[in-house]
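Next up is one chain by itself, shown in structure tokens, the form predicted alone.
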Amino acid sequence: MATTTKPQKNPVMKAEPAALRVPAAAKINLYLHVTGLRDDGYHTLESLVAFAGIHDTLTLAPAPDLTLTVTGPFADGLGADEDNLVMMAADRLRRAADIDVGCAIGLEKYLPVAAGIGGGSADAAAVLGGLVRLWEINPAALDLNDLGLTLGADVPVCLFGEAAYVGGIGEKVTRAPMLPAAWLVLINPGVTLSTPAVFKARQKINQERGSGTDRFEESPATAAMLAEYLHTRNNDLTDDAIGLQPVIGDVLDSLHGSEEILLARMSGSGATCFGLYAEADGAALAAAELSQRHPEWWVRATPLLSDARTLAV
């Protein structure tokens, strides 16, 4: 009696996860208050931070083990063996969720380093919220926060990507009202900052808790409202920040001296400083003119975001 096969059904395979390319936008604190020292030693900061068009990218495919790559016009300021911040954050997620696969990670570096403007932590929390994609994370398993909080006191308020109230050491991130249309050129002196440096230089010139912690609870409606408001606050590591590199006053005149500008302030522990635009093309103008008599500095016009989720790569 003849027999008969059944066919065989083919395995289901499971697609693997596509490359993800994930934006690391810069931060810009528009003031930053230094309002007490912790017995730990570490200063307790109000701040209101946003988010600007310029950034660098993050590309994450899978792979077996977890390496990184760096290539930009910043690259050779980075390293990219287990010290980088990035490959901290990656190395830290996947010990806290328990995986046990890598990541082969690209990161293009467009941002200075050691800059005020949170490159490395922006880069650190880019590849925790990719890699929590990639690597199918239930977001809720883990803190994401705490784990930034580990690697950095500006990867919280880059994590939650909008604009907000940032104090304590970092880790109390309050969203802020949005932010009106406005433009920014950013300059950095081709200097580079530690922020333990910067701090403890305040220390050494001036023990004072630092200033009020006002906020405001309106949007303004338009960028020179904005700037009227933050004509009130300031950046307190100016001076501490200048005393170490004095160019970053040079920098800060020179925009000052721009046609248009409504505030001319430095970002975090410097050396980059940022004007405010209410306007592109008066951005633009400003950029072009501070490039031209200062080739020897980064200089970029570039749009101030309220919300740094909605760049695209």
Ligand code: C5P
Given for the second form:
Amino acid sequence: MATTTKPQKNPVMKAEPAALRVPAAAKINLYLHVTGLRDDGYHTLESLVAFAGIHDTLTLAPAPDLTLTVTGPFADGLGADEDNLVMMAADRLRRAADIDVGCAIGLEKYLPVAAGIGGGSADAAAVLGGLVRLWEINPAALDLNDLGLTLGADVPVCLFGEAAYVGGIGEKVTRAPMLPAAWLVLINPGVTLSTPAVFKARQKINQERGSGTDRFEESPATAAMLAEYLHTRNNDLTDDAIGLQPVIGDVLDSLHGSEEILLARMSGSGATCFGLYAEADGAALAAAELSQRHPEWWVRATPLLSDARTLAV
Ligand code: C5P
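What would you give as the form predicted together with cytidine-5'-monophosphate, now that the form predicted alone is on the page?
What follows is the entire complex, opening with the chain shown before.
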């Protein structure tokens, strides 16, 4: 029997997807061990990565072509051409998923550039995650982690978005237990450090500490317990980074001198360092004092996050 379809009085038009705003949180290496050197020149790592409340913000709006506009206090340190990691991420995803539309990307840059807190990788991961939604790509149809790794070693953990143990050259990402409530003071002394230069300067490879056998399996109940655990670890790139930019040593000394500090350490390949505090007030006070003493430094108090995806913009 033939069926007829009743014409709809008010056909529902498929709405044009609205622009998305996506945060790209700073990543913090709570510790970082260099465990080996591969034949291709990349170093194997063992790191505990978490995130901070401070972030760049990306806006993704449907458009026929791929374009990028960079604004914000650190826009000057960054070109908006196809060398920008954000454009590379969008272009590689578009090719991999065979997409024939574009996107007008806006990047508000609040994180210092080439600073060891994953700004470029965080931006690239945020663009990949956002464009999968905007372009309605089936996430099961491609391996975003593999694609992310071609852009930078920190992109997989930034895509993961939760506190994680990271191994390999950055691609082995394992969820870490929830971290306790804690606060950070981030300081960047206004010098850039190239990651390859720091790794190149690296002389000693610490094989023993990379076993991962003493990863904690239960959440530390307090910030002080987290700090106690972290004191048994280190950032193996610190001395090499200080060799290239001695001011990093001054930043660490200044953080150590602040009241209520639980731990002071460099993140990634530097130059940004973080202080860990139990209370928001302690972090705010330290940030106020240190930025008064060093107005030329970028100093921010911000919460430590176990889950960067809780950030709203
Ligand atoms: O991938 P990403 O851009 O973060 O790395 C920049 C450079 O840092 C690499 O080309 C490599 O020289 C060095 N690197 C390394 N081992 C890693 C990550 C980065 O040697 N695990």
